[in-house]
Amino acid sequence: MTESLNQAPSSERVADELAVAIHEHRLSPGTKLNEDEVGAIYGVSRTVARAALQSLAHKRLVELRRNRGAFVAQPSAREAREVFEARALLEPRTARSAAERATDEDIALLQHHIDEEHAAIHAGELGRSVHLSGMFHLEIARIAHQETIAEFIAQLIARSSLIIALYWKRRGALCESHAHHALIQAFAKHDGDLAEELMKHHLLDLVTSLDLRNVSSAPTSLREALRP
């Protein structure tokens, strides 16, 4: 992971190393981010650390406490209803939209997100297959072109994500859904009714998923959250 001092990586590349660590659960909900540790892991200074966790903490991926440092961002069950309810609110609409524009190509790329979402829950890796889930649904506000509502939704799902970490009671749920080749299909008959009908349960069905009670997620060590 560390590279040499002539190849050191940004703080916006620390930054979306750590978030991807996040996203796929490597890095558990309170796990500390110490920036001298951050720095050593990828070879950066202290400041570059430093700006790359105040970067995730705009995100709200990570949390900085007065005089305790940089964790992970911990979403009480509050926040996650809230997530969930704006998703419920962006989403269908941006299903629908991306259905009426769909593609050949857009149907491929989001079928093939699929395909690396299966594998990863075949192989075990639970947390990047929810990872892969939720690029899925940036894909779909991307074909949708709506930009200003993909910023959102980008947010939501990242902060969907460390919830899911969290709250997350029906690991089986993620072999059972069958909603996204649901949606493909929708998508591939330019069914805008359709899609918007059925992003709505596929988030319904998310939401009864999660055990939505204030509980801590065990600290993660970095060193063997971020190895290669």
Contents of the next structure:
Protein chains: 2
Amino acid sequence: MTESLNQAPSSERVADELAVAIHEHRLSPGTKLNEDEVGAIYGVSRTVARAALQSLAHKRLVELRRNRGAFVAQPSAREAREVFEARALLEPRTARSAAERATDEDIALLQHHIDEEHAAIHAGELGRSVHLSGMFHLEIARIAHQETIAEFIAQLIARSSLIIALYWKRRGALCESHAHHALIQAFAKHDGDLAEELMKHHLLDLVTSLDLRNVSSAPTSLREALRP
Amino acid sequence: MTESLNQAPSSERVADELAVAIHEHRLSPGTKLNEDEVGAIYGVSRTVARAALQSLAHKRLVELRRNRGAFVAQPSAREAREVFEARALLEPRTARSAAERATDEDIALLQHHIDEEHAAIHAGELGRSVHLSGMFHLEIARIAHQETIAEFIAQLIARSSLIIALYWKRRGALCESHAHHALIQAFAKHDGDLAEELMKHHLLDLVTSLDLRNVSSAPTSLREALRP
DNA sequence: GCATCCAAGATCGTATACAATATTGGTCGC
DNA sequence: GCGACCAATATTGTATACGATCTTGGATGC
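Form predicted alone already given; the form predicted together with the DNA follows:
Following is the full complex, with the preceding chain placed first.
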């Protein structure tokens, strides 16, 4: 009975590592991802590096340009709005379901996420805190037992991370934690109505903390030139 | 000023052709998609065939099993429910937006879709009618100017096509057309409330026309053996 | 007759090699 | 000095080759 759980294609491992790097803002939007370099870094051939980049492209985390290569995506202001509109459609109702069926372990796990997020903030690891904040949202979708929606939300969270990297206007970095804490309390009470309402406003707060007037949908090539 | 619009990687062309074949029920759920065969059929190497299959896997239209190959996906009853729950979250509100901003050309295009759908039904091309019916829903998301949500809906529609192939209980094949016609009328009146309500019920009708009690989440390998 | 084991075949996973395209730097002409 | 053209380089797109893994058919032993 040998464990046959090694169901992990190596291209997905590479894709995950790159995704976390993007998530934690260690890779800036617009950065070129050379296939040879990526392959060399992770000790694989171009074939699997390429597969990883294509996977990330499908998740809209990188943009592929024919005969040009792969670049960390730079969502436009419009795309940013759309991403948060999509989240506004999906997450509040999902939070309601999650609140109604959350177990004690679920709540403990969420609390653990918040604790780690706090620790990251205090340690000055801002990128990591953004990542953990996203994981909190994703965990809620998982608790709701909605795999399909959870996948969408996972993608939207990843893209949100890029959006935050591009459009965040610094102010009120801790409102996040408060909102998350309030959500946990709603979960503990299994108050679906409250959870839905809290999530709705939490997302609205997030959008208003972005500066999307700056129509930087400008030719992405320009930013590119200033990066490397 | 030579047109540089040939922005189509050949793997995406192959993926699209396969997707349409699945959409139109010319490829049944569970069918094995051999990399060599796919490559030979479309006159490309295994490399690009493989990329196409990975792309479809990401859209959940095919399932990849390590060292086994690619198979047309067989959504479980639970996945089927989740897909329609996701659609229920996304599509009604999107229909509202679309109704509020639909132009005369938009409405004409939708009418054209319905006409083609009718033609396909009368011609006995049932698969094609399912495909066109899906395109109708997708067009609505486009009219709403929500690219991000439109992509999600596109994926959900494709998966719905598989679900219909697996769980459809034949009865009331034309309710579809009626619902679509009613939606167009709501659009013509720019009645967002009505469009949202119609879409909501249309999706509920769709779910109830499926037979999901049949918990055919049975080992997908069995069905496999009976297909080719 | 039945189950077990093993070898042959088929298929996938990955690496490498070659061709096509874009970028870059320099040279030529004005 | 400035711009346009062209060759050299770098990078991607695609094909092929090889090793690893799974499936399959038959032979062997009981």
